[in-house]
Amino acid sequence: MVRRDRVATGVGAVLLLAVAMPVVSMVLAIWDQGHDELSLAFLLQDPRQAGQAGGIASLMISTGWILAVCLAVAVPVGLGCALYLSEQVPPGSRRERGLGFVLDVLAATPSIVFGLFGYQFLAITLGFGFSLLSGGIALSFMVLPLMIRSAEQALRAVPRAHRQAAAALGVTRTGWITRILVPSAAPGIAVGVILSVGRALAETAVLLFTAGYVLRRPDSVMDSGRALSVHIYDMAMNVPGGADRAAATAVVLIAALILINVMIRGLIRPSRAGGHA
Amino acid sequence: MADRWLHRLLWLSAMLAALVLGGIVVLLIGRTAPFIAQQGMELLARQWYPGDGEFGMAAMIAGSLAVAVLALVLAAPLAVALAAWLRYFAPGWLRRPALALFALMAGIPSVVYGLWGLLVLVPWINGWVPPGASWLAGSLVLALMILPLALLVTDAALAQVPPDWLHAGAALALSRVGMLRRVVLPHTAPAIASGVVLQFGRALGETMAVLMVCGNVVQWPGSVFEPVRTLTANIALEMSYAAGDHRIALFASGLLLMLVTMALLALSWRLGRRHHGTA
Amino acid sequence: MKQPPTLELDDVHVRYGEHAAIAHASFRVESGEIMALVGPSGCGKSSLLAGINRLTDTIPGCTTRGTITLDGSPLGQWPDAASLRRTVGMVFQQPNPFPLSIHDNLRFPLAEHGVPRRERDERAEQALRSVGLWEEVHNRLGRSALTLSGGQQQRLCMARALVLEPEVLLLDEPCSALDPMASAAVEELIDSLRGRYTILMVTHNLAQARRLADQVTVCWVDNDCGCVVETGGREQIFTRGRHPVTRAYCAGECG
């Protein structure tokens, strides 16, 4: 019997190994084709000649302008709905399990469907054209429901008992949420938005034809713009011997999404539980 | 008065959530419908030839499921072997840096997952059955995508496991893949297999990773070495010049993995209801 | 039928890593009787029921040190926790049957120690017999075990450690999570079983202890550390206790 398990310990052991491989093979792989390519110039240039000279200063500016544009929807809208799902619907009703049906569905959309989506509805309908302004909306829906889910969950784990005592002082409900709600899931919440921010970085479907390829700087968020993940794609799939640019491109994505992991791992930490907005 | 507003506000962003999900549907489903009608059949029966204004997306959704199918083929007991064995073998101090490797994992982005696999395993499959860029090559780089979850899924189940049990089975001196096989396995059946129908899904929807590996060569999918394109490839592939029924046409290709994920979320929910109901 | 063997504790101390849940616990359960532990909750009777059957292995810094011997034979010197659990068999506080068929909860652990296919059913059938539960599931041993009463769950948690035909059991509260009607039939069938295995038994029911045991070991806890505070006979236990605190305990004044 005991050999069993002793046999099973050992497969397990064999199969890890065989996942581990190939993930650290392709840290190693693109560290290796990237790293030649990676100096500050890369990092405050321009590119030129469809990227195969200069850097990747434009993209990282662009990158930030559909990040910005992202969060200015997603977070407001979030953290609403959030609010919504956590103060004023029963848990259980019709409407919660309604709601939780709709952001079930939206977390399972495939990415390229909000592309479609934000390239008929955003450029051609609202006429936002191919540019920031319409990649970062299209992006937003997309990080929608992991925004609401990590908010409502903040907003959940704060005590019910603060909530007792705010309505013996005679607190008002926009006073309740406002001022010690919000403020007590704040940590909570920023996770939610850096989680977002995460998700928003790494995706490149949704952007391909709503924020467009251009690869100057952009001058507002009306202009067409290329992020960082459509680069690396760009590069790898369409710019003959753009592999060690898009790999460098790659290590820099992965530097900033590592960034945030530790981000993550410092807000999450108890201690800086409580705080402040 | 502030709370009437307040409420309102609230109220409002929670519909426009759902407006998001209902403005895809009807969005999709409005610039297709006459299409549809008007094609029927044809969009199985016929051939992808765009330019003649001939729209058979048979082959592509064959090559979306083939690849699909493979990847969870290869992922799925992998992932959850491995999460029965982080929980019931492994010696406890790899638990923490294993979990850390499949977060790790399932944070990289699918273009980069895309990019190893275009410099990596793109070639080393063709050093072995040309051209490389194949079936193969996007089943092996998404069943390294969805393995990460699947198997946080898996383990998630496992700790609904009651204690109970395992001390009875240490207790009986049980075996713990004997446990594993006739009691664990049993009973958290349903819930891995709702998490593992949402990977496949996943794997399904997925864009980036498989259009830099597959080949992206229209065809039905003969052997795992072949090329083959999939839906959502296709579109990312087609949309920047496509124009009249070739766009609708590819909205309609949107329109059914729209469906195709939302009745495989069904299937999920069932399947992690039955969970509940046997709890 | 072979005699049941004495079980021996000798200086036994079971630690969580630096907190020892109890400390020189010695004692000796005779061939065939029934030992009752008694003594307040936390007082480390459920931690040294674990130290016996080396449960305890399984939690991680959790160390056991000290002599138990069954027939003057030490179990630190058997060759692995498998054969020694099969001869000492537990049943725990909550019913715990598996998720399978009331049948199968007796025949995968039949399975599981290689015992014949053949020889199965019918080890069931008497394991079933043996705690009562026969007449009233062997029309339904398809069916869950999780569909029986809490009292028939118990009775077939008991039969689960039966089939495997031990010779020492360890009860720990088996009666407490059950209503009385479930925890009388339980209780007769305990009973029935004295003089056939040698029984240590973990209880908080000071009227069961004197119903049902041979022996008495009460516990106490003393500077946050369980202890042996006295070994008896049942009557000079309950009515002529050496110890202080064990007079005031039977006289139910603390505790």
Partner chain sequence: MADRWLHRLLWLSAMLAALVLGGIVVLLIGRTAPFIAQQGMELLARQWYPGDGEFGMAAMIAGSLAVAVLALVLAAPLAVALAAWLRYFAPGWLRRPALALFALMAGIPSVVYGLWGLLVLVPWINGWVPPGASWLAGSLVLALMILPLALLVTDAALAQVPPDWLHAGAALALSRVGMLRRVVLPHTAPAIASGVVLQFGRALGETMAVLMVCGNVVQWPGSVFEPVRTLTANIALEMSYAAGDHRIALFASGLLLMLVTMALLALSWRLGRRHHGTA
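Numbering follows the first chain given and starts at 1. Think of the rigid core as the biggest set of C-alphas that the two forms share within 1.5 Å after superposition. These numbers were taken from a predicted model, which means no experiment stands behind them. Compared with the form predicted alone:
- Core-superposed comparison between the two forms: the Cα of Pro47 travels less than 2 Å.
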Given for the second form:
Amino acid sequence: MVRRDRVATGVGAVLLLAVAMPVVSMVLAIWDQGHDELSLAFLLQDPRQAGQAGGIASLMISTGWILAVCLAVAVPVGLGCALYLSEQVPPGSRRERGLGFVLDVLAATPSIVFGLFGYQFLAITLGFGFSLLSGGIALSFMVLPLMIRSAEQALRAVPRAHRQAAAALGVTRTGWITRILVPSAAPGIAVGVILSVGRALAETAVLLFTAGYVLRRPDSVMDSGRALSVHIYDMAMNVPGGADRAAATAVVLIAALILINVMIRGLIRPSRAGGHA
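One more: the block was the form predicted together with its partner chain; return the form predicted alone.
Since only the chain itself is given, any partners or molecules it might have are not part of what comes next.
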């Protein structure tokens, strides 16, 4: 038995190393190519000469606005849909299978399709134009299936004993959801938010059709702006000698994703502790 445990531990370590090595190699390669371009001025100055000079300050502002709009739509709508699925739709029912099929189709839809839809519906029909608002809402449409599925699984994983204890104590439906269910499922919900943030920060095609391409600093969400991911693509593909600055921007993007990950995980700890109090 001990020998089997050791073999299982060894296999697990090998698999973990196999997963981690490509990620570490990618990050080290990007750092090696772009670290010479990184400086305080790179973070605080706006880009000049099509990105060949200056920094990425305006791009970080645009990316922040786009991400804020995306999460402001995706988190409440996604959590609301997940609560409906977990609380009102019986597992294995025809309704559950139908809604699950729709979510799976949306999750598999190519991002360029969301970009075209966002351009036609948000930019033209609703009159938002090429703006950070259009980009953020279009991104929220794209990440909603991921957010809903992750939150639904987390909510369904809450032990049935919690529900039975709440019913025995006469806890209302609202109290059950806000004080017990959601705090208990908070780690799983946070995973959905983190995955959604990662996909939103990495997206390019959707934003090309909705948020625009300009380098200037936006004054509001109705202004057009270039996200960091779009800038990486443009510098690497369209600007001569821009590969090093593209890699430096990628380093900043990865650092931002790690920081957001840590912040979200830090925020759920107090709420989870409060839910178990």
